[in-house]
Amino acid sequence: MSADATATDANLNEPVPDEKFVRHSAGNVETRLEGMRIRGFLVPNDRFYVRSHAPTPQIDAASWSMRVFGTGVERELQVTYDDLLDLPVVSVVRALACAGNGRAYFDEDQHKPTGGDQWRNGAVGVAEWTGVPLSAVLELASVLPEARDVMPEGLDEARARRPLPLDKAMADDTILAYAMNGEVLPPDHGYPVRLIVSDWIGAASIKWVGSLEVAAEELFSPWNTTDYVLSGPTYPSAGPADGEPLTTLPVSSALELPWPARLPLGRHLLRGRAWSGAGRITAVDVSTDGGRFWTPATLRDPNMPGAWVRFDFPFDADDLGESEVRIRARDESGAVQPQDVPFNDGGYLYNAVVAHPIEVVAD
């Protein structure tokens, strides 16, 4: 095995090879997709992104349990693993994305840089979660008709915390995750139970769950009061908010190649992945002369709306030297990846069109 193999980072539990990861700050490693060239729709648990704002607990779910309380339940509960598997299994195909994927391109093609781990756009995955949803457990408690707000809490010693409004907690697809793609949960992904939140940037799927909050009146934390918020110079705040709390995934893409990318020359097939979490993704177009001209990729099956879609297209790499592509995606609710996106504080949510680096090299 070799010396790669056996890369680890003190604050995550599985190891994090360099063929597989970029290494950013202690607990966050973002996936190489050029690695996922043949591993299908679905990213490996081996493969997937991990962003954490502290080291992975050590939870034994033998003695685990979740507390259900607040001013919106009729009663409070104690929920164990073993609760949990009694109760209706679902099983949900769902896109996570950290908000910051793409800050790195704030810097490079804004000449703005903020602070935070420098993501392209490898800081996304698309896995199959199962488990319980939200609603069966909110249920068990009486959700009184005057609930508003609901607050999962990790039990990372950030205790990460990020409050749902109702209906978004109570939705089909707003799951209390216990398995990823068929395998118990890995700890670095919220072991012994995650949340998942459909659509939604990935910091609203809360890991580690220890606690559920529902209350009768709207709910704050760091993480949507000062943390992944939209805050700068055109962003006016929003109560006590520094900025508009971040929601719903922008339409984006990326390509699987490395970053600059070396191909021979000839005629390739270049792949890769675009997702939003307005809906299904509905075209993807290429350009090669600087964005004057566009031509349409394939979309290849399944096309699923809260997951990604797989596209491909031709790539003739025909002179020796430097070259780019840009990749734009549309989804069904009409909303295309723009030029540009506005600068925020926090390098969030960037989704405008990157010309993506390639040499053209001889054989």
Ligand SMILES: Nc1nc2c(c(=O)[nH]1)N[C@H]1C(S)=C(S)[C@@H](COP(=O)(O)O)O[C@H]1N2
Contents of the next structure:
Amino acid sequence: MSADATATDANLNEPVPDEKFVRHSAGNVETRLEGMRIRGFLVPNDRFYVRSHAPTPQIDAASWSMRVFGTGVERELQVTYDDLLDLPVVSVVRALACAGNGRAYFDEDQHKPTGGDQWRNGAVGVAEWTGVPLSAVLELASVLPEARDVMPEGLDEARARRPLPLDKAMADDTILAYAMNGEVLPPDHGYPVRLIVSDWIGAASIKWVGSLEVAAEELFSPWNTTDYVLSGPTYPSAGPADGEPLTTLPVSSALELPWPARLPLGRHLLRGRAWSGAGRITAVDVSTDGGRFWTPATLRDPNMPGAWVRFDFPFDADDLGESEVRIRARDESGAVQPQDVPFNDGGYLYNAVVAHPIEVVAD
Ligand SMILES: Nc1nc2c(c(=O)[nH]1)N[C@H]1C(S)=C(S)[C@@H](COP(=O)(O)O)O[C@H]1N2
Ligand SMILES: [Mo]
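Starting from the form predicted alone above, please write out the structure of the form predicted in complex with the named molecule.
Next comes the full complex, this chain leading.
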């Protein structure tokens, strides 16, 4: 199959060339990490994965405004784009990763297929997000002591919405972002304004925010009751939800190699990235013998908590034919990528060690 350099996606604004993305269902494209030949720390906007449940809405920032309301604030108000630009600015460098990243491995490694897009490890990216702390906007409406949950809602046809507990909403690094990597937030990533909920699954970071409800009571939406919860044979249900809502991203890693990879005989420097919502990455180990013997990879600066770290290691392609590389990252909470992830209905948070297939070929 020849690569399509002009591919588009019916639900997205920007082109999605094969060189940059693996395409899944409409509106859902996975970054080819190996396609980033200059390997910057940040993923450029035109290579950043997109996960959208509905077409990108066309929104005019000049007429856009966001309603802040609910039983948890003293007064209701409308916030304009200019209002946001007038507030104090902050930037955070953070990973966004889809809860479904790695879903394909439930089927490939465990022979337990789940519905939904069959992402491998490219539904992840790191960007510098610029905007205002969500707390600054909520405080404009005066948050009441009894406030409990905050529900951002998207202006897309999916009306995507997912409540956050107040303490997470008020955290310094929960922001309403209007810029991404120094550019105006692209339409496919939430223009004019999206939420960035640091360290949590991507679904928490609502795009195209049109309203913020602050409530004195607990809030529910499809995204914390039936979707983006841990449900399945080994998981208990949780009150009105089918299972515990997913929050923190587990420690994970990805190689910057095609799947499967083809390498000529000889020594190669292989590379990848590791991330965790639970803190800085402290070690990345590599095995080329099926997971018996592990050697450390070299971590390359910067190593930023909440973002990711780049790593590399030498790989000797000595024998023609099939071989495999396994990566196992550890974070500062002590969590290590597991050998297995118990099956869950949504196919979420598959962060187990995977055997990356490499075919060694003659030049
Ligand atoms: N309004 C809205 N926000 C959304 C979504 C969506 O479909 N609609 N998808 C969510 C999911 S599941 C993920 S993983 C991230 C993806 O962000 P990105 O497309 O900028 O990479 O956005 C989240 N925010
Ligand atoms: Mo997601």
